[in-house]
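As a starting point, one isolated chain is supplied in structure tokens, in the form predicted alone.
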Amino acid sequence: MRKLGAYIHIPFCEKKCNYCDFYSSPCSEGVRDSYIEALCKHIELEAPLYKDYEFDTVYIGGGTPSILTPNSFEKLGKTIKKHLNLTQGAEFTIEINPGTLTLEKLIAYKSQGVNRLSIGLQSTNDQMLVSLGRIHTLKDFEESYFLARECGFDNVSLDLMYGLPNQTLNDLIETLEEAISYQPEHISAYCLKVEENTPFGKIEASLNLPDEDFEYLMYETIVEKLRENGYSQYEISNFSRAGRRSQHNLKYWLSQEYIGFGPSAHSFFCGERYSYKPSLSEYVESLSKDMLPVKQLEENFEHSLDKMDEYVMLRFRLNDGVNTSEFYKEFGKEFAKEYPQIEQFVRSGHVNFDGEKYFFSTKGFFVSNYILTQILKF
């Protein structure tokens, strides 16, 4: 059977960082109550049309997940399982935010097949985690963190941050040393982007943040220190051990399909790009009708390109790049002469060519937004 993913949107926060420009709102129990029916309606609803595809991948992602309540989990736990086909040992991701786990909520995600866990670190000193909004502290994450591995969970990743204000690289390595002593399975390394409608984007000229120049050297610290500590790169920000790669976002990567529930969630399916209002009310009024929420058709950049750029675009995001026999495979081309400028890029070390994939290098990744400008045909 063919194969999708499923991304649930749990679009609730105690608390939002100073950084976050993602859909998400206050969250109250009858508010929580009547979103957890309207989600789980949907997927009833929707359900019918994946019958002939097997899910192999689930990612609960927000907002807080870990803000619901065992209960609420529990029951829409129950209804992916019942309404979804889920392959045996599909991968399992709920995003956790340290400080609002339970041994309770803990228990909840195992029965209903949780198998891995997303932890959203970000840093290991306590100010800067205050400076970012953050509602935990490093004895919360590692209270969190030690709940997890005693619960069994042994498929556990950490989200990092670098380019923070007035962070030092001095910062940045005892994060990295600290995160890396925990021996989770997987670690991510974000760059700060300050987005215009967030509380930073409104003290940006404020903010103490590194240039260019210091954060591409933040970004080679952190390759170089989780490549000699066993993390192999295999996406511009992801680093996993051996067979620990996160199989849902590679989808993404991968151009593979997969279906979103929830406000603002995405989905890519039998070959088109869409998601859902980011509004709560809308979402939850539609469904207590019975009736889906309507599909917005994607219009940004991305989604603009023709199937050969997106295609390019979303295999330079890996680390190995893009294979030249398989892209003449896909589209009976050769890819030196669809995109000829990328010979500069090989000849500058931004990209590496071992005679069968072009892939970017460290310093390629740093500036990948750029390259792709360049070869790219739109």
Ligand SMILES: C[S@@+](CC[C@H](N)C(=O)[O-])C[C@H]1O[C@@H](n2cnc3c(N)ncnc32)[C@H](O)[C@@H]1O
Given for the second form:
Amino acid sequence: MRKLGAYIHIPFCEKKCNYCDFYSSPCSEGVRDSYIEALCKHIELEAPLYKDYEFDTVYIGGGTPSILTPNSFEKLGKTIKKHLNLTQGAEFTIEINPGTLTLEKLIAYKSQGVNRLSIGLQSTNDQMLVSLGRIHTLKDFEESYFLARECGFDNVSLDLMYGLPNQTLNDLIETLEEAISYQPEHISAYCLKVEENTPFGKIEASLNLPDEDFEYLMYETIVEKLRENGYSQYEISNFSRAGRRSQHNLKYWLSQEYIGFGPSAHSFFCGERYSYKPSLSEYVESLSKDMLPVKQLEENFEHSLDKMDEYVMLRFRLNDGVNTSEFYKEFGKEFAKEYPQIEQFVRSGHVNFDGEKYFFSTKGFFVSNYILTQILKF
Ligand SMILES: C[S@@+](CC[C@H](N)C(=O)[O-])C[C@H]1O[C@@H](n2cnc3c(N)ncnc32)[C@H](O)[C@@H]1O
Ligand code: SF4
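Coords for the form predicted in complex with the named molecule, given the form predicted alone:
Next comes the full complex, this chain leading.
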């Protein structure tokens, strides 16, 4: 049976963080309840389309999925299990914000088959957490983390951020060492991107942000420290213990199919990439009339690339890079002949070639966007 991933978006947060432009907002429990109603209807109405598929990953992301009450979560979990054909042992992840987790919620996750938690820690420095606009302290994180471990969750990922205003190398090292000391199975480390329509975007000029050299030093420190501590890098920003890569996120990078549910959720199915409009009210209204939300076909830069360029771009995000035999099997062409510019980056040490695969070195990953603009054909 063909495999699919399901992404389910929960567009609520207790409060927006100063840097974040993901589609989410604070709102009442009543609105959340009507959203869960709509989401369940969406899954139910669309499920017949996927009857010949098996879902081997489910990812509930946000926003803050852990804001849902245990009852709401159970309703959603039951709908997923009833209507989507889940593979035995499917990876089932939920994103958690420290400060929003309770024992009752963890019990509800367990009862619905959640087996992976992704917790947004960002930094272990309380002052930094305040400046990011986070709703939690390090102590809140520790309480959530240890509670999850006590409940038997044995696959936990932590999100960290670097390149933050006023962040020193020592701050970053402290965060890394503390994060490692909890022994999570997986760590994602994202460089702050200042987004235009956020509080940080509005005061960007006055933020004390690191320059490119310092950002690179931070990135190199993360890669080395995590490697020394048994986390192997498998994507630009993702590191894991053996066997603990995010199977759901790998689908995105390996161009495998996934179905999104909820406003702003993206999908890739039957060769088509589409998303739903980021509007909670329109989404809820159309589903209240038993109508599916309108799909918006994607036409952004990434998706206007031809198939070969898209393949190369996505593979280069991964540590394994482009395997020349697989490339030949896929396109019937030699990678080095199709992308001759790659050689200059092999010579400069940004790209490694082991006789079979071309893949970024750490310094290559850091400037991967630039290198891709130089080698892709678009
Ligand atoms: C979709 S968010 C949701 C996670 C969860 N709500 C939380 O904040 O704990 C996933 C992750 O993206 C990262 N992120 C969000 N906005 C970012 C930005 N502007 N720059 C870099 N990383 C960002 C954060 O590390 C965050 O944990
Ligand atoms: S980072 Fe997470 S908690 Fe903060 S606003 Fe974005 S989605 Fe919400």
